[in-house]
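Form predicted alone, single chain, as structure tokens, below.
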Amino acid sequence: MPTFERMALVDTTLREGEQFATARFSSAQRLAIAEALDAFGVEYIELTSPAASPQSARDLETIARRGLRSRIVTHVRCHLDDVRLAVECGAQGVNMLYATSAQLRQASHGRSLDQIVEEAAAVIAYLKGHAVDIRFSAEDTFRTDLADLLRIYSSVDALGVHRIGLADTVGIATPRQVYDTVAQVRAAVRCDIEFHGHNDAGCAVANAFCALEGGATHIDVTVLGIGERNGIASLGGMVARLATLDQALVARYDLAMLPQIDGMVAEIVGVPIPFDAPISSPYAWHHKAGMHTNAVLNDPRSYEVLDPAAFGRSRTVAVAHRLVGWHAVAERARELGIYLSEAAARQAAARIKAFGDEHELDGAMVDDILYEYAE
């Protein structure tokens, strides 16, 4: 298993997340999100370019001067006007990008590879005169010819950037492709490597993890995975993926805050927390099938790879349904302070199953049945 000793999370809810269809953060909301992410412990918080709008510039300056522990960075075009404004607003890091795939070079800016490197050199030279982190990202990395990528990354690495970025801009990459590409880039550069992966094909967290395995050091995430189109790797999903390998990998974060942060952003953008969201879903530790509930009651680790208590959550052993097992019925009786023998619990479970085949059940109905069988 990789050690991921230098791993850092770059939360870009306030940049990528702002591009989500229903997102429109007020200044107060931006600050609240930044402070929550800082308290949670993400290493970087990325904000929208200050060139995007006057309010974006004001909010970057406010948050950058807030004294947060997280490094405040901003995502800008590889253009001197943009990076000057970022520095003036107090950004601690400048994350610049340039589209490098043949498709985007033709459709977006029309520059050759030599021109991209030449323009990047001028911007990097300016930034090296200021105390900021410098990242250069190749937009649409995974539709860019590998030889072209290595040529660009090697050039900007030699110019002294702190990180280069690999961006799966359209969510086209496969986990194996991400691993192979990152590994080859890792062998070609000395600087850190950041990965930004979109979820158009449902592989964002898997791709981000494979980027770490291949040698990436920084992973872009957003709260709930919100972002352009289907968004990117979610903060909760990445934390869950790492925690299942080794809880020590996420020990630096205030894990119990994660459901609160997910809930806050969900409310702001007007969407429910997805039913399949790792950790913060209302159903994340919800057990229903009879065989499952029996095993979980005996040993939670049998069907729980993560301990809900580590995230301020608790498990639910459901009993109001036709799949219920007698062990779950007996446990619910104990919670009510009544005793059911095995025979009584089996009889109660059979009755609940029969009711469940014919009618919608709720907890109150089940409890009434259990009281009838109490000894």
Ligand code: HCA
Given for the second form:
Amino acid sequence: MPTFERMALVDTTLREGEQFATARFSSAQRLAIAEALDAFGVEYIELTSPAASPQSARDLETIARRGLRSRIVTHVRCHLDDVRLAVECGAQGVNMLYATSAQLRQASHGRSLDQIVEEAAAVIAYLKGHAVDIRFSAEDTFRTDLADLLRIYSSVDALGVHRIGLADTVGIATPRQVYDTVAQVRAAVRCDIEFHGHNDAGCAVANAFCALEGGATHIDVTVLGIGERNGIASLGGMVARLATLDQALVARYDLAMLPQIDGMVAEIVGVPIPFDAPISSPYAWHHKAGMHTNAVLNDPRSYEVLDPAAFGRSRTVAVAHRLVGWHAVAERARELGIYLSEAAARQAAARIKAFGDEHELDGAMVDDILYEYAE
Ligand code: HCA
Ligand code: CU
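Requested next: the structure of the form predicted together with the ligand (the form predicted alone having been shown above).
Everything in the complex follows now, all chains and molecules, and the chain you saw is the first one.
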């Protein structure tokens, strides 16, 4: 079983998440989200650059000086003006990025690799004079030539950054590619390694997990995975991925807060909690087909890899549909205080199935049928 002893979560709901289509956080909402994430226990909270807008700078100051346990870091361009402002606002860490792929270098800033390293050196030299975490991320890592990447990462590692970041900016990387690239970078640097993966191809959580397996130490997530386009790895997805392997990997987090935090951010940005969200989907522990409900009623672990109680959730067993099995029918009857023999439960199930072929069922109709079979 992996231990990922040095693993830390960097929640970037207040930076990447604010790049989501419908997100615009007020100062009070930024603070509420930061406090909730801090109470949950994420190790880092990343905020929008103070250079983005005057209010963003004021909010960074407020949150950074709040005395939270999470380290407050801010995401900035690798420019002296921006990092100076970040330090002045009290950020405990500066997450810099520089586009390194040929595509983005051309479309974005037109600098050569030598120029990137030179500019990074000047900014890192300034930051070394301040007590802040220094992270340098190569935007669009997975479309950057590997030799170029290793050169940039080794240079900034030698200059003394605390972390380098690998960013799958366009969500193109495959899990195996992430593993391989992180492992190669791991062998080339001494500092910590952060991974940030977009979900364009639905691989964000898988890629983040492979990054950990390859030797990454820091994983970027956002609440519900919100971010540019369709977002990045979600906090809930990452926690679920880890918890299914070993609950000890997430024991330091206040897991029961997760559905609340997802609900809060969903409401703020005006989206429902996605039906496929790990842990907080209304259906995350909803069992329906007869074969499933029978086994789950015998032993929840038959179809549940996570214990709903650990997240303050509970399981539901659906009976108002034509896929129902007699075990679930008998269980529902017990809940109503009705005793049904196996034969009666089988007959009731057959009635529900036949009825369900003709009509849309609801719980009250099923209960009415069960009362008819009561002895
Ligand atoms: C973006 C930047 C970023 C940065 C990630 C990082 C990305 O495109 O808005 O700093 O590691 O996905 O590359 O979010
Ligand atoms: Cu991103």
